[in-house]
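Heads up, the chain below is alone and in the form predicted on its own; it's given as structure tokens.
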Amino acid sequence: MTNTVPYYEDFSEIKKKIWLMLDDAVTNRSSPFRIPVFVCGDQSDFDGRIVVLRKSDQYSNMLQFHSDIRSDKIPKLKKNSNAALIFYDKEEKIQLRVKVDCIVNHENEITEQSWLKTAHISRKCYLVNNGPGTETDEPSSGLSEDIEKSGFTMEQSEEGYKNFTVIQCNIKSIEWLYLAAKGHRRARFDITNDNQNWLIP
């Protein structure tokens, strides 16, 4: 007998869909899941920004993105490693709220491997003279005049490695929301406690 339960009412099918969308976002530049909102901070100073999803690993329940060691999110994460990622796909009508515990990798094997895969043009942002968010007297990219005018070689880009970090986000829970005219559906996957349950949307 054919299973007539729609995917959005089946925990295992929902999980398959979630990871298909996350995995696709790593390589698909047009995927809305490629640029989630990342929120971190403490009781007195929460902050959010868009990041680019660089890795999705269902086996270890981990998501990954890159950052600059001089970014103001780094001291926040060192003080409080708990954070959240929010994904939304308008066409799929799916929202994910992912609670994570973050590890900041800097000048280690993880960053070495990721740096080797980082394209020449993507290394540019790590060559700014001062860290992201530094105040400036006039509008500026933060890049030296040489780099702005004449570009930079792959060899010159290596200078940016000292500023390059990889943020590994170990997933604690995923809240999935599906918006449907006939009735929304919502579920929580508690990875830490290996539990799953339905929620009222």
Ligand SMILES: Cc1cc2nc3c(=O)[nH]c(=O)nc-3n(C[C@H](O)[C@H](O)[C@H](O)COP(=O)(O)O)c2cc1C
Second form
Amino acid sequence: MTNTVPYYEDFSEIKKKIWLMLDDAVTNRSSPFRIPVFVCGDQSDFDGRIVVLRKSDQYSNMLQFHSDIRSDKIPKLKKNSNAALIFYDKEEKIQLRVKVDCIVNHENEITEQSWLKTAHISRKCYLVNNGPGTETDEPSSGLSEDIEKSGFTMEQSEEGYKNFTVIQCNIKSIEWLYLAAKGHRRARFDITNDNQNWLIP
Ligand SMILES: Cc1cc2nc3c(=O)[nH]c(=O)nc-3n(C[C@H](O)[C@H](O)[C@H](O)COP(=O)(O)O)c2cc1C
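Coords for the form predicted in complex with this ligand, given the form predicted on its own:
Full complex below, order starting with the chain above.
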């Protein structure tokens, strides 16, 4: 007998599709899943921002992105490690709302590995004199005049390592929404309790 259930009505097929899209986004610069919104906060101060998805690991249920240790989100995450990542792919008509528990990595083995893979151009963000969000009298990139004028060598980029941070997001749940002409579908994958449910979209 052939299976006539479409992929979007089968939990394991949906999960396969989700991880295919997340894995692809790590290397595919044109994937909309490459730049999710990361939401975190403490008490009454919540905020969202775009980040670049740098790693996805289905086996450990982990997503990863990079940041600057001086960013406002770091003290917030240290107080409250619960956060969310929101993805939307317009072509696929798929939204993911991923609830996560974050680990802030700084000057450890994880950051060492990721820093080695961080290209010269991407290291520039970590060379700004003051942290992201610092007020300035004039519009500014935050980079020194020297770097602005003459650029920087790979050796000089090492200076940025002290600011480089890797945020590991351990997934607690994934909520999947699929916008289909014949009727939307919504499902929740509770990773913590190894459970899954259909939800009314
Ligand atoms: C396309 C794009 C990619 C970005 N990637 C990152 C990133 O990977 N990590 C990061 O911390 N900020 C990234 N940013 C900047 C953040 O959106 C945000 O402006 C910055 O982190 C400062 O805000 P925060 O300190 O409150 O997080 C990116 C912004 C854009 C537009």
